[in-house]
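What follows is one chain in structure tokens, specifically the form predicted on its own.
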Amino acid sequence: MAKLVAEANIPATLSYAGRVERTKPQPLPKRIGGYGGAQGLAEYLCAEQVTHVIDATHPFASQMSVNAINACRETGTQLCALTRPAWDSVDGDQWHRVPTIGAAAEYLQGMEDTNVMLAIGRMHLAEFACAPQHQYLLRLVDKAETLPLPKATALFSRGPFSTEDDIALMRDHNIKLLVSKNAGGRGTYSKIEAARHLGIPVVMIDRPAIPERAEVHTPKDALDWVHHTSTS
């Protein structure tokens, strides 16, 4: 998305929440950090004379998306969400769907100890402290000095990953259960394919509900939306 916007010579700023320490190089100016809620974002939009917002946050960053909806409504700013379609189960998948990360932790709390690949990122690991009996495999982008889980192995790497590598990873760690957010897209789908190949059950966490808004699924469609709403 940033590449397309830069190539179209559209003045823009790429905004990061600041959750990841090492961001990839981008062809647009960056802004890192929060805004202070919807009101702070509204003030920023006015101060910077922003006309369009593309919400390309993670599907589970629901508070930021809600803030964007409210701030754009207050300021009359055009808003469109660039989202990845959610994953659907296919033949061979063994999904147990849960509505929230907390529900996934409760599900694991009631299980006997096993080897779990916990693919949820760093922010919500502490919620699984209620199920300390498991041996957890974590794959994180940034190194963490301490982990809230007593039996955990952490790998630090950035996707996308291949299905073959994830099959080997799950075999090497004797994984018996995968816990995943329904992030959608191809970048991290390899773990779902690997679990299917190995017959490993998946605890799939549903996406949080977001109020209705304009939505597209490709960067090109997002850029077309910018052009259309700039001339309509």
Ligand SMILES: NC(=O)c1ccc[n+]([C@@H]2O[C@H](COP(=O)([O-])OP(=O)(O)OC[C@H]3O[C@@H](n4cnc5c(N)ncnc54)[C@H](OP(=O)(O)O)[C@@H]3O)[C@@H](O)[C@H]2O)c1
Given for the second form:
Amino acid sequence: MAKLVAEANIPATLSYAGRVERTKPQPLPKRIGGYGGAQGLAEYLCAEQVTHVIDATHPFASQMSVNAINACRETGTQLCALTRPAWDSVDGDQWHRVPTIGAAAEYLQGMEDTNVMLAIGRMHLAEFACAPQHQYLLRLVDKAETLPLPKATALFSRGPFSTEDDIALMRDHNIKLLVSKNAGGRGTYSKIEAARHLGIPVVMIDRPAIPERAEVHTPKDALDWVHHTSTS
Ligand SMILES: NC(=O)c1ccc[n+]([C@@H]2O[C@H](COP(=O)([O-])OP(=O)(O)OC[C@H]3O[C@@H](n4cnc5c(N)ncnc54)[C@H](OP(=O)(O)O)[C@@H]3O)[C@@H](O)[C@H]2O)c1
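Switching forms now, from the form predicted on its own to the form predicted together with the named molecule, please provide the structure.
Once more the chain from above appears, this time first in line as the rest of the complex follows.
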């Protein structure tokens, strides 16, 4: 998305929450950190005379997406979400779908101790403290000082990952259960394919609901949307 916008010579800023230590180099200027809710974002949009917002956040970043909807409505700014369709189970998948991260933790709470690959990022690990009996395998972007789970092994890597590597990883750690957010897209799908290959059940966390907004699935369509909704 950033490459297309830069090539089109559209003045733009990439907005990051600041969750990872280092961002990847990108061909656009960036700003890092929250705005102070929808009101703060609305003030920023006005101050910077922003005409278009492309919400390319992760499907589980629902607070930011709702803030963008409210701030754009208040300021009359055009808004479009660049999203990835959710994953659907296919033959060979053994999914137990849950509505929230908390519900996934509750599901694990009631289980006998086992080896779990917990692929949900860093932010919500503490919710699984209610199920301390399991041996957890975590995959995180940045090194963490302390982990809120008593029996956990953390690997540090940003991905994307290959199915072959994830099969080897799950074998090496004798993984018996995978917990995943339904992120959609290819970048993190390898673990789902690996679980299917190895016959490992998956606790699949459904996406949070986000109010309706204009939505596209490819960067090219998002760029076309910018052109179609621009007055000059
Ligand atoms: N949640 C995930 O599973 C996940 C996975 C991969 C990447 N990410 C990325 O990590 C970021 C944070 O995710 P989250 O789940 O913590 O978000 P969130 O719960 O929706 O947002 C919490 C707060 O973080 C700030 N924020 C979030 N995204 C921002 C952005 N792009 N630019 C500036 N401020 C932002 C906002 O603070 P203010 O209210 O102060 O503006 C927002 O209210 C998102 O941009 C998301 O795309 C999230």
